[in-house]
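One chain is shown next in structure tokens, namely the form predicted alone.
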Amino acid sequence: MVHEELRSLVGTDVRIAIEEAPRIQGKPELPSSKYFTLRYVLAAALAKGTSMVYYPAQSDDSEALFRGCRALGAQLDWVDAEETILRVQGVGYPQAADAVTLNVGNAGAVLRLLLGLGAYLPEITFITDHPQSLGKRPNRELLEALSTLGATYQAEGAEGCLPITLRRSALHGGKVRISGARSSQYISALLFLAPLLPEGLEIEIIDGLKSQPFVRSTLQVLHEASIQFEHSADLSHLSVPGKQQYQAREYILPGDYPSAAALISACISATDPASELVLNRLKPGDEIGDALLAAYQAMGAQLDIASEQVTVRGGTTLQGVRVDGDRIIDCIPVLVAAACFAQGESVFYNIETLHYKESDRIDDLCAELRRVGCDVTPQRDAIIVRGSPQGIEGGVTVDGHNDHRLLMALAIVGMRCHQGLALTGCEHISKSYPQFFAQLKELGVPVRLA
């Protein structure tokens, strides 16, 4: 019964206890890529005609996007009872006869992508039932850019927080300048909107661009949907001609690298040399995936990489590492967790944008790790970790701060706590990886509802 309950965590303040786990073994089924699920389904919703999306990720974020696509006028339905094939009847462009109110849950990427397209509707209001998480995240730069294109908006506070109401007004294309220092999602939002504008869009990015792989993923999806564009090598200038039409097609989702990162960190942190995980559907040549696997190899992790399969083995002493985290920003919390048990010092830098996620993934993560007994130092743009290969004592309760990435990281640390640990707020794991705790249990980690 406990195992089944772990598969579908519901309610509020769900607590889970994790005990020390020297061995982890199995062939877990990875969730599909969250990044590409959001982008493929959105492209399908904007195409005129029927698209098929195979193996889309199923999570709270996915459900928020599905609601958003329906609000834009698309029809979405499952072809099979197992919900592995999604049929999307697109509408060609966002349309709604009446004013729309959309609850985006705690899905920041969904909010930003839909903010751009929402400007195409006569009126749309975005709300959240997570006021202490997504409700505090800034959207000012994107809203100001949309304002220069003729949209009008109302938002909470100077930083453009939810709730946000957008009105199309006299929406037009042309040239827009936007900072890329805080979120690449702003740029992806403009890119999805750009081909629908009669004049197209010339985007100039100032202050640098963080998390470039996410923008490259957006460009890849636009290309697959037959949208034309040009861009500079450093992505500081992007040009998208107007009056284009998204084309309906089939999309097949690969596995999710940030989810794989959580399992890899768990396995390489295990002390028993018999620990082994076999992970499939990991697309080779993926920019985020390549950078992630390189970071693990630099730590001394045992990885065998063969096409779409990665075999991970534990039981070795990890080494401290210095990692530029910008390209693998969503994987940093679980990398930090593994580094807590490496020999020597690790530095994860160029990660300032982690302050602006579901939680403050620098300060909040470090505060909880310190509570457990890890030696970590937060900085404005970095996390410094001094590892304890012998493990740590634990025996405390830590808070996931309503953040799925922190929950995964703290669960990994719990596996190396001699007295285990308890985690609160575990229901928030459903944001991206609903089966995470159930899978840990299947792989041999003592996990139970506390």
Ligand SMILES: O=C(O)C1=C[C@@H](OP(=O)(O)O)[C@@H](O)[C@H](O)C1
Given for the second form:
Amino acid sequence: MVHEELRSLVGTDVRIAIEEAPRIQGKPELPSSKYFTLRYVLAAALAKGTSMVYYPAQSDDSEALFRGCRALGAQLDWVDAEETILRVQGVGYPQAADAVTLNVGNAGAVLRLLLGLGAYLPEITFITDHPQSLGKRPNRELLEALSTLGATYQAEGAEGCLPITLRRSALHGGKVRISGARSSQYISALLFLAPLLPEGLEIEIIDGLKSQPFVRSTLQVLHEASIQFEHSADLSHLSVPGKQQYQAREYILPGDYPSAAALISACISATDPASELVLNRLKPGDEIGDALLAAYQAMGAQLDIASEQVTVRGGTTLQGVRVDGDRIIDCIPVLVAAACFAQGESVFYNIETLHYKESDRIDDLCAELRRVGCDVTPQRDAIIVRGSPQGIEGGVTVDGHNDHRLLMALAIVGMRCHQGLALTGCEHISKSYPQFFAQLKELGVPVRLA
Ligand SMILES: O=C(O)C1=C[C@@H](OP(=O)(O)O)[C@@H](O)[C@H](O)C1
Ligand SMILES: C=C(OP(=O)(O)O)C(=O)O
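Moving from the form predicted alone to the form predicted together with this ligand:
Everything in the complex follows now, all chains and molecules, and the chain you saw is the first one.
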């Protein structure tokens, strides 16, 4: 059954009520990978010639990237009415006759990737219609790196916040040093720009590199687009020769692991042993995917992993875990949600970068979870959870803080609240997983607009 009223949550302050749900069952269709949709479509937009992208993710972040690719001069159109195949006529090199303005929505990765490439345009101004979220996120280190390469910029405040205007001025390649401590997206942005610069780029990363799998995903996509590069084993030095051309090709999107994580956490938190979800299109050998499934197995989750299919069963008591969260940074909120119902203590550490996401995913998430009655302690770079396998009382209203991942985590907690839970700001789910609440309902969770 399709639950239309939950499928497209438009407006401001959309409220949803969730009731206690002992069982969740079904074979939901997963969204396509956000990380690879952004990278494949961008590589296609930069190639000279026509690329086909099969099953790109349909979300606000994808729309923001499509707008950005058009601003760089690419043409994008859907081949089919269902919008599953995207034809991309690439530009070779970003080009625009006049100054352009681009609304990047709430998409951090889109903003950072296009800040790099935008430096190639004569003038571009980045704006957001999410000033409370993306508008507060820092871009300073990337802007400083671009200015050492000859770009000039104007940004809001000392941390380089939106709106940002970039001018190409005397852009050149060469050597650049950048901190990797706050976001890997800065490094991915330089990597996408590097092959287009006549001199190429030698990137030195200082202060350690967080979220490394994302830089490896960027390198994988550059390789698929026939870009040459070299790097040290620890990714602290990367070298990309200049005057290279992205090659047009076909790209096929796999399923999205962070979205799968939300469904896995929901299923393993359900108390009825008949709870079962079958998830497809989960590519094995994915660094984030493998680390994520290992974290669930360490909690005692019942998972059958067979090629691209993962079958999850609920109804067992989970165990507290210690998880290094850096490699699976976007999945931490829903892992924390599941840990709220595990036996004993869980510690999610090495997650300091969660402070710089759509919300402060350490302090804001813990504040909302405490309001519901969960026993969680926020630290500078960790979250400590003491689980309640018997569930919690709930019966309160909590807010998603403009953050899709907080909404998913709070919805899972709602399923274990004896008095249910009301969520506010649910329209923000459309950033990555617009159909999330409709799918929960289809899988048997009592979800309704409130
Ligand atoms: O490169 C990417 O596609 C992303 C990198 C990560 O950000 P950080 O590198 O800032 O941790 C992640 O949180 C984000 O959702 C997507
Ligand atoms: C942090 C996220 O996205 P971004 O940084 O691209 O806004 C996310 O999707 O969880």
